[in-house]
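Taking the form predicted on its own, here's one chain by itself in structure tokens.
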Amino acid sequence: MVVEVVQRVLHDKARDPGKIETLIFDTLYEERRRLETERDRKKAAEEGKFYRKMQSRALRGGAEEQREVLAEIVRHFAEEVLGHFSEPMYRIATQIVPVGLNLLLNTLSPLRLISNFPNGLGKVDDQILIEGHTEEFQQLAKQGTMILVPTHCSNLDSPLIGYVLYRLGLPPFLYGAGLNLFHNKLVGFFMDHLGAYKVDRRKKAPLYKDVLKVYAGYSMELGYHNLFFPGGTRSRSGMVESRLKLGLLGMGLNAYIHNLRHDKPNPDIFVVPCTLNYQLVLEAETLIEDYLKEEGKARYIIEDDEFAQVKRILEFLQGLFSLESRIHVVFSRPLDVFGNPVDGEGRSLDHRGREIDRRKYVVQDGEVRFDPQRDQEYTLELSKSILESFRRDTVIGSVQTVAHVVWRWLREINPKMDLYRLLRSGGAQDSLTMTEVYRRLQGTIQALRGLQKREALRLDPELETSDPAAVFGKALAHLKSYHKHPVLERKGDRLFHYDRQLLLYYQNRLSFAELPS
């Protein structure tokens, strides 16, 4: 994997030797700004004296030693990049992981485990609805390769999707973790051996995004499944994504034009979107109010924050599962790298439901091309497809739903007061009456179920069948079940507003939805 992707980025970028001492001392100027904000010490000393090194055979050498300088850069990128599945590891933890999980739930809900005495546990699997296209998924993992696109919100999401995987009976997905995330020496350890390959986001040299496209669409070429997060990084809005990082996407199509070119017998790669949908989200303090701060929209990566605190995990465990919250992990239908629609026997199919002859995408006098501009419109319409399917699978709960209804009250009755100001006093008033919450809440109902009949987006069935009471009650007792302030109280026949922060980032969830006002 190594020596092909070096070989690979070289003929990329070593074409014009006049531009390699260039390339060569960007990203070295690059690197060096990061290793002034690295905090291990040692790791940026042994990674400055490499940089030095590289620096001096750079100035001193002609162009060949320079070409060859580049490619030790190159190596040194894709050998930290670079995971160490175990297969032996894999199977050890599909074994261990659902049977702690089921320990876990059962200790945080004493009476789930009496009740299930002796018959065994409470399953972890009650918990996670696992919804969509699943069995096109499953029939096209046995055809072609697959890249899961999901959205993003919380690092529990990589391991959700492992065990849905495992659940469906898939085998297991190479995929991206930042290198953050592997600082817990026992955490990384598990993570470096049950797919995950590094991903250092304070990097910012372009020789170092190109390692890693060219890492992912290779293994892609090699028949490994990929997931990445295209947005890039979790929501600190709580949005759903709206915009995609289109070079790790657009790796697919880079690996179907290198398969047919060289005839591979599964030559196909087909993308899947899921989404992601807890009621409560772990890091939600924390990724809103780095969002909120004006450093924080260009900031991509978050050190310390609720996932680091295993005493928070559990408390965010103990609010989901007490409530019997569900988790909505929602295939989308597949499909092909240009962004049309796939069924489960693989044809590419146009609006009206006919097939496609997808290979005549990248043909050009008979022969399979690469031809930058044009794939990268392809990519393009693959990312429009992708933020479709992202809409209309999301699901809404009541969490988001009664935070929507507040947080636009707010804004009706303070409409000259700017965003920040709002947030900070609250606006003209501190409470709002139960009367006008149940009528607002029922509106709000009412058009989201006309929404989801239009295929605009999915509701949780406690929002199909639910009258505005119970809707509201549900949703204050999943706040009041994790969140260590009270986000809204209820008090007599009146609703206070307390963490509104909060209340702006659970409302976002639904910020692509047309409703009403």
Contents of the next structure:
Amino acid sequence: MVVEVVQRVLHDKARDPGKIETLIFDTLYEERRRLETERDRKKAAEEGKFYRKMQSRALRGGAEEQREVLAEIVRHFAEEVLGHFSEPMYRIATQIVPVGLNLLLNTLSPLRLISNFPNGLGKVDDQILIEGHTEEFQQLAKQGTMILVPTHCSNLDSPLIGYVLYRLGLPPFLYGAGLNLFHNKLVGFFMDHLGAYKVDRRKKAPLYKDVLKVYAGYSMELGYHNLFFPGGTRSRSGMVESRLKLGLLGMGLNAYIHNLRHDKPNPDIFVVPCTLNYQLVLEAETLIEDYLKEEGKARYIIEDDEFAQVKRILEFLQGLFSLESRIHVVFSRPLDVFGNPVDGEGRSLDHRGREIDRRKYVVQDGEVRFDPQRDQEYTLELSKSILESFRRDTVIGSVQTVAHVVWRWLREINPKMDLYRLLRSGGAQDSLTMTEVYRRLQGTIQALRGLQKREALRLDPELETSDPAAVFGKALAHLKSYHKHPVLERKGDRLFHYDRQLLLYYQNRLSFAELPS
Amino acid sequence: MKARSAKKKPAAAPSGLEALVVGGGSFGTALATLLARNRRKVRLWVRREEQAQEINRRHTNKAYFPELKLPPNLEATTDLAGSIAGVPFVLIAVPSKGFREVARQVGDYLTGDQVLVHSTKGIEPGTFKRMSEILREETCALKIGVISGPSLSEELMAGNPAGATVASHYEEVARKAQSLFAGSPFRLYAGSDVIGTEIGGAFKNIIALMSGAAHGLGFGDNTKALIVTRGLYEMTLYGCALGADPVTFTGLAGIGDLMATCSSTLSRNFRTGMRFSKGEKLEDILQSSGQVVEGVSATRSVQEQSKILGLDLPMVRAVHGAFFEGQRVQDLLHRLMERTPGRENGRSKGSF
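Provide the structure of the form predicted in complex with its partner chain, given the form predicted on its own shown above.
Expanding to the full complex; the earlier chain stays at the top.
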């Protein structure tokens, strides 16, 4: 696989000999900058030596030597990226995942672990609800290559998806996971064996990104199902993704065209959007802090958030499970690589439900062809369809709803206040009456139910039937179960707001919804 | 889920057909004529069998061009299925009112390799959808484009030099359209701002109604220039609110089309405004003209949507007042002139 990836990258990048030298030195520059901040000194020294050698060869050598140097750098990247994936190992790893999660849930109480062990296994199944178009997903996985594209808000997303795929009885999915995920040894173990390959987000060289893309595309051609988060990184703001990274997404179309050109028997690539919905988010505090601090600017890579602290994970999971706070994993309707919906038999359909011959999209003058400009637009169509699916299949819970109500009230009574000042000071009033809370909540719940009816979003069952008081009670219980400092607190007939950053974070999940003011 | 319906199987591709123009009205006939004169193998789809026979046998389309002969190589048909199959370029030129229905019929036979372009200057009432959005909903086509610009049918038929914008997100669409018309007196300039190009085409008709009304009341060129320029400003405000690139309105689909439509008696919308300001009833004008006046329904759509978008478009409001609220054009023009003039390019005070 490494050989093929290297060849493909070179075929694309070394086509113009005049550009090879620039490509090498741009890559070396980016890598040297990265090594200046590498914490692992041993690794930094080894890599530094490799790049110095490449530099010296590139400086001295002619065109042929420079092509060799480029090939070596690409090989270096490719070997690092390619995971240690093996199917037998995957099967073993997936067998122990449920036990692993239960271990996590029960570590604080070893006695409970022993007494509840058989039920504990079942409990995970109860807490994680797998919804949506699962049957189509399972069916299509047998006849084509799947690309699973979930929303992303927590580092727990990857093990969660790994577990859900196991429960659906699906074969392995290749997955490009950030290096920082492997810092947590417990989770890192599962990652390493769930088809994860390592992606170093600190590597900024475009050549490195090309290697990642080519690897993903080639693996799709070989029929390996792929998983990646199309938003690129965890949503800092708490909002549902509104923009996707098109580079990796476009590799599905690329693989499809390759497959057609090689007359493969199963050329189809299907894309399945998926939403991961938690009441609370493990890293909420760090993420919103980062969002506010760095909005619109380059972000640093968070390496020491809540995910790196096993104790925080345990607290989070304990709260989650003790309150029976369910995690909804919703699989949206599968799509083809052009963004059209696909039925369980693999037929692409137009808006009127008429079958589409999707192969025709890549035919020009009677032949299947690549056309970079056209293919970029097709990928944009796909990304629009994914974003629509994300919105439609986002599950809103009590926490998001109550946060929205209080946040909107804060904005209304402080219309001219700058966001940051409002977050810091809390504005003109530190509390509102419970009557007002319930009144507003009633209106918002009704509007949300209307949106659910129009299939604009989904609601957690607690919002479908409960009255405002019950929804409010549940939201407060959830918030208290994990967040150390109070977000909201009821004192007598008034509701006081404290952590407005978290209010903003949780209400942001609803930012796409058209709710009346 | 099962497909609700399978696509109807069309007949085999007609050999060598290069383009199909859907719609035998004045603009569809003019574009098909230009292509036929340009020695392209083109077919014109019309709804009525008698019209197809008239074009094929007598080479005329008297309902729209009573005095003119059509090129003998221009073939008309009522067979949509047989004509769409395999043709690389499909151009829809029907009024916005029946656009969705025609698009749905085209969608029964179209495949993803075909280029689909329209030249309809309107906005769907109620949904406020642009024609390209309707094409996306009613067909499987992705390679969609729009042709819009100053292109009065009578002048095109006379062979006068003219130009328009062909906008699409797909370069292949513009390339195909340009190559089909290359060598004809109709020059196409490529663009990628589909929203701006469509909005320009639909909005200018509203301004043409107002300009025609001013003409009918006896006002001169200064007044018309004022209307056109401030109309362009409202068009830009509205278009940008929907995601258009303001530069598009400085091109053929914006100012170019305004110049032609807002001063020419060949323009249906200009003529309608003119007759209306002279006291004729709208129903009578529409009935006697026998053709669709897109500006009338566009006025209603833009007026409704501008409220939702929170835009202040005084000229659109005035046209709406005249055509739908029974107000006198003279009074509306006076009221516009009584507004306190703000900065020429300031957004906050409204536009007129």
